[in-house]
Structure formats: C-alpha cells, structure tokens
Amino acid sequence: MRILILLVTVFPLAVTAGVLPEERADALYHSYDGGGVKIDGPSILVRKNFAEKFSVSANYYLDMVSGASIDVETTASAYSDERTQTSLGLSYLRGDATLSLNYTNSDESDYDADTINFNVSHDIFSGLTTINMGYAKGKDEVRRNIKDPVDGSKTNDPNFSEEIERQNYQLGLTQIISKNLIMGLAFETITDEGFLNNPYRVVRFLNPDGVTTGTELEKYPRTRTSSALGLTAKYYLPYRAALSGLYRYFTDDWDIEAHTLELGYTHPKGPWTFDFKYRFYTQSGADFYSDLFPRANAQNFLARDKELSDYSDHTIGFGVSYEFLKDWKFISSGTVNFNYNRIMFDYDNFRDARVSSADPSITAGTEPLYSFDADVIQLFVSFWF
C-alpha cells in the first residue's frame, strides 16, 4: 500500500491569475525517517512557456520505502517498496485568466493510482482579487502483495483486486488587502468510493478468556466525504522579511475533525534566505475506530489504523535558500536549499501492542500510549530561466 509523507499539510490556495508560472528547473532529494520507516528518493521538474500563453510542465518523483512501522511489527516482517509518480501539465494564459489541466500517475507493487486536474484561475478588481476553481478525478486500482511459497519473492495475490474513484472540489480566493497584506480562503471538499483500507491492516480483540488477543483484517466504508476551510495570511514587514499563518478545519463522515494552526516567518540577508515554521495538528478519531475491541466482529466496520485515531503533533521548521547565480548565460538565477522539519507525534488512544507481545505480564489495552519523532528533510537546487 502507499505510505504517505507527512512533509506539510498544504492547503490548495488560489493560483495567481493573469501570468503564466515562472520557467524553472528543480532537483530534489527528499527523505523521511521516522517510526521505524525510512522514505527517501528523489525528485526532478521542469517547467516551459512558449508563444507567451502556454506552460509546460513534468515532473519525477520516487520514493523508496524500507522499514516497519509499528503496524507491520506486530503482525508480520519488515519491507521493502518503491513507488515512482510521474506528472504532466499544461497551462494557457488568456487574459486575466489562467487555465490548467494537470496528470499525474503513480505506480507502486501493489497500488496504481491515475489523477486528472483542471483548474481556473480569475483576476478581478485590477489584480487585487484572484478566484480559483478546481476539480480533479482519480482513479486508484488496490493489490495485495503476497510471498511465493517457493522462492519466497513477492507477487500480486491473484485473487484480490480492488479499485477507488476519488474526486475532488476546490474553490479559493486570495485577496490583497494592503501593499503589506495577501490573504487567501480556500474551501475543498472530497469523495472517495471504493476499498478504503489497507489490504494488509488487522485490528485486534480481547478472546473469550479475556486475557489473550486476536485479530482479524480491518474493514472500512466504501465510501467518504470530508470537507476543509482553510484561511492564510502573509503579513511583509518593512525589512523586507514577512510573517505568516494558516487556519484549517477538516471534517468528514467517519467523524473525524481536525486543526490545523501554523506560523511562519522569513527573513532574507543578501543572497540568504532564512525560513522558520512552527505548526500543530490535532483530530479526534474515526467512529470505527479502536485500539482493542472487545470481541471478534464487534461492529459492522473496524478500524486500528493509528492514523483514524485520536492524536496529535507538532512541527518545528527550518530552511535556508541561497543564491548563487545571478543573470548567467540563459539562467537568470539559481539557489540552492535545504529545508528540515522535525515532528513529533503524540496518540491519545493507540497503545504499543509490542510491549505486551514481549511481555506476557502486561495486559492487552493497558500498554503505554504511542508516540515517535520523525525527521523530513529537502535538499534541493532550483534554476530559474
């Protein structure tokens, strides 16, 4: 299945309207190394304009997985993916208004996933106000992984196939509100339908004896609609450095309701440039959702994915750009950059069945909460044209 990174929650904000995208090259390494799972890979993209109304862009990004986290150690061994995501774009500029049709494609063993994306952007009232509207489409198509009794090498099991039709609505404005103010409001909503889970996944149950566990595969809804408002604002102080924020809520129909609240600030010193960035999240957990039921098949749907519980983290933030070339030859500039990010994870209700594994004298639903610290960081060298 597809591990997500949790580098930042983004918020899609209004694209500026009335100028295409700058043309532009990029080289990125990414690494994720946190809860017993190690993702890193790299990432290349280029962007082009030409005829002074259309851009183009494509980009590459693989991630390389190894480890276990904290689910697959309790049920089964370590592993081992590579999941390569390829995109394609295309924007036209005409007049105030921007149009851009995105596609994006990632392939992994046991998981395919196909998005399309258009986009509209609007400026209105002389450039102060741009409207942004969005739809996308994806269609996802879920295997399961399973070792061959012979060689012991991996392969698709033949008998599991499952597929998600996702969509997607999005509508932003971004306003200026002064020469020292922007602010934007988004609001985006999602449909998912299909096999929701993770194939490999179980949930775990006290047996009749009350004493030992059990555990049998997780079960979601084949269907789900969350909704987030996000509110930014980006405030430039008169030493040319700016602060900025974001507010989002999130909430769907598993009922799940999440904050998110980050603070930023960025202070350039000649070819410099410093970031640093603070955000906190916190969600209650899904209504199927938990850590030990109290028989097998307790409820229609069952969930332990700690993720769907109620938890918590932190972010503490820190990048530094630097320009080291300045109008040479067809590149009107380069920097190099690299950005840190350390998270700290924090769950309310989803206990380290390890321990009571390798203890027999700890009870199952008694064992210490659980919570890791990850580290994400970006290096990478960008070429402006």
Given for the second form:
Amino acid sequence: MRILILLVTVFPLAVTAGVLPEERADALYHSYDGGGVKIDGPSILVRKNFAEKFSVSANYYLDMVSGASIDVETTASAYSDERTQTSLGLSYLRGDATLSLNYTNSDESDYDADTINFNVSHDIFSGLTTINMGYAKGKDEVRRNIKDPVDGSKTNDPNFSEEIERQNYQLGLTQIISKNLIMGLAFETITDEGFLNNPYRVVRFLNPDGVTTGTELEKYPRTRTSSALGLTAKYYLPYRAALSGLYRYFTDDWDIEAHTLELGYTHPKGPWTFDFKYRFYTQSGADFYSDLFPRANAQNFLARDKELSDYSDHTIGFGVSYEFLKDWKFISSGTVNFNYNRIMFDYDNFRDARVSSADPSITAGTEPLYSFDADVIQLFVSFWF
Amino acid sequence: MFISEKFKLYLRAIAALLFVFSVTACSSIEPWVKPYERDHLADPIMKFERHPVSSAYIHHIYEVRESARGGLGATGGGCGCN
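Alternate state requested, the form predicted together with the partner chain (shown: the form predicted alone):
Then the entire complex follows, led off by the chain already shown.
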C-alpha cells in the first residue's frame, strides 16, 4: 500500500487519454433555490485545440447569492454575496498520453482560493484501459467581514486572517469491459491544513439553568484527511440508449462516513436527447458535531454545521437537449439544453432552532428536525467546432 | 495519514489491479474489444460527462452541501474509442 501511496504522490490525476478534449463553447445560466437561499449566475466554458497536440480551456463562473439560510437566520451571521471563479487549462497530447495543467482562482469578499492541478492519463492495451493520475495543490485565504454599524457596509476584519493548504491525490482507471460496457474506478485522498471552520458560525449550548441557551463560535480541528473510492459504469442498450451507475464510498478522520449512489438513463430521439437521474446520499456526522452542547466549552472541538451532522438527501433529475444546428460554417453542431434537479435534504440531528427562538414554550433540543428541498436549474447552449 | 481499515482493503485491491496491468502491459495482449467494435462506446450518449460545464456545476452544488468529496473526477476519461 505504501508503494501505491508513493505512486499517487509522485504522479498526478486524470483527464482523457490519447485524444484531446472536444473543441466546444458553452454558455450556462444556473440557479439554486432552497433553504431560504437563491444562488444564480452564468458560467462560460471555451475549449480550443491548436497544432493538433494542444488544447486550451477557459472558464468563467459567477455565483450571486440572495436570501438567508437557516444559519444566517439563527445567528445573524454575515455571508459573502458573490463568488467569482476563473479557470485556465492546457492539455498536451503525446502519443497515448495526455498531460494537463489547470489553474483555478475563486474570489469572494471574505475568501480567496487558488488551486493548481496536474494530470496525466495514458491509454494501454490498444485503448482498452486508461490510467489516470493527478495531483492538486490549493491555498485558501479566509477572512471575516464586519458590518459598519452606521452605513451597513461590509469590510474585512483587520484582526482576522487565516489560511488553508490543500492537497489532492487522485488515481483512476477506465476500462472497456465489452462492446457495450465501460467502467471506471477512481480513488482520491484530500488533505487540508489550516482554519477549516466558518468564521461566522456559532454552536449553541445549554445554560446552567438547563432551559435557556447560549452560543459560542465553532472550533474545528486544523487538519482533515479524507479518502473516497468511486465506481462508475455505463452500458449501451440495444435500441441506442444508455444506462449509467455510480457508487462512492467516503471516509475521513473526522469520523464522517458517506455513501453515494446514482443511477441514470439517457435516451436520444432524433435531434432530442433526454436524461433521467436518481441520486441518493447519506452520511454519518463528524465526531465533534452536536445540535446542542450540554454546556459552554463542552469539548475541544465544536461544530453545529448541518453539513457535519447525520443526514441524507435524494435527488430526482431530468434533462433535455435539442440539436438545432448541424454543420453550419465553422460550427459542427449546436444544442440548447435544460436540466432540472430537485434535491430533498433530511437532517437526523440538526434541529430547526428558529422554532424555539420564535416560541419560548418550545425548549431547545425539542424543535422539529430540519429538512428542506432545493430546485436546481441549468439552461445552456453548446457549440462544437 | 488517516486511512481506515476498510479503505486499506480497497487500496490493496487497486494496487493489485495496477500491478497486474503494469506487468501484462509489457507483453502483447490481444484487445478483447477491437477498435472497430467500439462504435457503441464512441456514441456521445456513452460519455461519462457529456457536458463538462453542467457536470462541474452540479458537482459544485453537492460538494458545498455534502461532506463527501472526491473520488468522482478520475473516471471522466475517454474510452479510447476515437
């Protein structure tokens, strides 16, 4: 196993092998609406090849946030309201191998992240098997905004600045099993070191009177290491349609264990392509998570982030693509696409603290468990050159 | 580095697979699915990620709202059909 870890450490991640990525341009509008928050914005992706050996890509992505999540409502914490992400990539094809280098920058008023990743993939056995390896290194800067009590404007707290360093190691294998079946196996380890909690979020605890509650800031460990193993499969049906399946097992040293299962079906008909999807996710919470701590400073590490609780979610998805352009000037194909996903979250030990805040007869720890549904919409056009 | 016992088993399985592939790569293996038999696999509907801009977005949606991360990206590779 040490040899494998060394292999993963020395070599890096994945992309396509023996062939450069498709030359295409996509313009997407995305919208997420759920849990009191609406996030929407555009994403533009362009990929172009040159000299038959190189492929360059550029992506611009914007999130615009409005509304207030349950965290904001219960703790009145301030959140960034816009996130801009830009990525640049270069791939080089040499024989059966593809080498790729990508740089991504994400920028918010209180958070910056830079990531560089290097990937290599190689076809073997006449293209029956593709091996992918990757390494990524990221550096984040975490800040905290404070609100001016007079004009309400937000500025960075001069007394707060933290960092996170992140490393990803990936190993993947794509295998043609038969004329109609292809499978993939991927393993990824991620390590983080630095300030890993949210600088605004608080936990709640019972006061000595045993009835009322107080709050204190979250405190997470400064390191996290996680590992994930994913298995994917795609099967071609006799009447030209495709079935897909995915299972992922995840574990980390915060005691979180998660399972993801996804099933999909793709059905083309003339210029139309229809996609259907069902996804299930479940996780056990972090060992330092509690919805209500028994007292202040109850333990070394404290969290009340619902993403660290025990919970599960289900997604039902539907997509449709229509090819409206074929071989026109330098464009080989153009499609307009619509995707809709409904994600239903059910938390097993995260309670709706708004209820006890609004009604003093309901004591903390007896509120109903929190749940919410989210609508995720994507509308985009794609052109292939 | 933290890796659970269960995961050590998975890793050993992957290491064994890689070892078999690396050893046999030196000999001439007859591909059991010939390049001219891969027309079904080359169909665009068989791509793991048909629309990268859309996949990246939906991965981001889940990554922000779930603790699990990784283990999905390395299988987006081509099938060697082209």
